[in-house]
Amino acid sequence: MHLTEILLNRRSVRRYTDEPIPEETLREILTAGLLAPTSRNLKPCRFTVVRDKSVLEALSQAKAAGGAFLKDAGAAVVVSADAERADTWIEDCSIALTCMHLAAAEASLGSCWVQIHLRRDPEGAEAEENVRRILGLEDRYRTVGILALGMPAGSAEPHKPEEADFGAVRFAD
C-alpha cells in the first residue's frame, strides 16, 4: 500500500476479536516506532508491550474516560520517554505513536491511540502517574500515550480523498 492508501484506510479501532496478534506483525509495528525520527536523533522513547489482561485492565482505568477499550485489546504499547534525555519527549513519542498507528493499519491490524499526558483519573490523579505506578516506570519517564492493538471486530468505511480540506493550507510565497 502507498502511504495515501494507508491514511485513507486507517481508522481508530476500539473493538477487537480474541484472535491473537501475530508475533511478526507486532514486531513490524514496534520497528516502526523504534525507527521513528526523534529530535537530534536522541531516541528518548521507550516502548512497554503489555499483553497481560490484568495489566491491560489496570491501564484501561488509568484515566477517567476514553481508555476503557484497552482491557479488550490483544496488546498495547505504552510509549514513554526519558524526559531528562530530551526536552522534545512529547513530540518524539507522538511521532513514534503515529508511525506505529500507520504500521498497524498497513498490517490490517486495529489500533487506537489512548492519550495519557495531561489526562486525569476520576479522582483527579494524573493518568501518567497511574501508568508509571502500574508499570513500575522510573519518575523520569513521561508517558504520552498508549497504542491499543488487536484484530478488528468489524470494519469501517475508509476515508475519502475529498475529506482533505485544502482550505487549511496557506502558501507563503
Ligand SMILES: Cc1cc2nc3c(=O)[nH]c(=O)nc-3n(C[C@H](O)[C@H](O)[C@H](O)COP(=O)(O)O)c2cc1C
Given for the second form:
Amino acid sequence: MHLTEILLNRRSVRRYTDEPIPEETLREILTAGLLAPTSRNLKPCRFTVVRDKSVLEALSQAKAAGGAFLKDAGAAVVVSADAERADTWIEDCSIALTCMHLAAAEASLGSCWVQIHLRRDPEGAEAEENVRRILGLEDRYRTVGILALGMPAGSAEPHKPEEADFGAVRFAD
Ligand SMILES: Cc1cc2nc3c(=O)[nH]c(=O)nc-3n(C[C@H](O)[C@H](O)[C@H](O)COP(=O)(O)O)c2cc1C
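The form predicted in complex with this ligand, contrasted with the form predicted on its own above:
Next comes the full complex, this chain leading.
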C-alpha cells in the first residue's frame, strides 16, 4: 500500500476477534515504533508489550473512560519514555504511537490509541500512576498512551480524500 492509501484506510478500531496476532505482524509494528524519529535522536521510549489477559484487563481500568476495550485486545503496546533523558518525551512517544498505528493499518490489523497521560480513573487517581503500578515502571518513565491491537471484528469505513479540510490551512506567504 502507498502511504496515501494507508492514511485513508487507517481507522481507530476498538472491536477485535479472538484470533491471535501473528508474531511477525507484532514485530513489524514494534519496528515502526523503534524506527520513529526522536528529538536529538535520544530514543527515550520504552515499549511494553502486554498479552496477558489479566494485565490487559487491569490496563482497561486505568482510566475512567475510553479504554475499556483494552480488555478484549489481542495485545497492547504501552508507550513510555525516560523523561529524565528527553524533555520531548510526549512528542517522542506520540510519534512512536502514530507510526505503530499506521504500521498496524498497513498490516490490516485493528488498533486504537488509548490516552493515558493527563487522564484519571473514576476515583480521581492519575491513569499514569495506575499504569506505573500495573507494569512496575520506574518513576522516571512517563506513559503517554497505549496502542490496543487486535484482529478487527468487522470493517470500518475508510476515510475519503474530501475529509481533508483545507479550511485549517493558512498560507502566510
Ligand atoms: C492523542 C489521541 C488520543 C486518543 N485517545 C483515545 C482514547 O483514549 N480512547 C479511544 O477510544 N480513542 C482514542 N483516540 C482515537 C480518536 O478518538 C480517533 O482517532 C478519532 O475519533 C478519529 O477516528 P479515526 O482514528 O477512526 O479516524 C485517540 C486519538 C489520539 C490522536
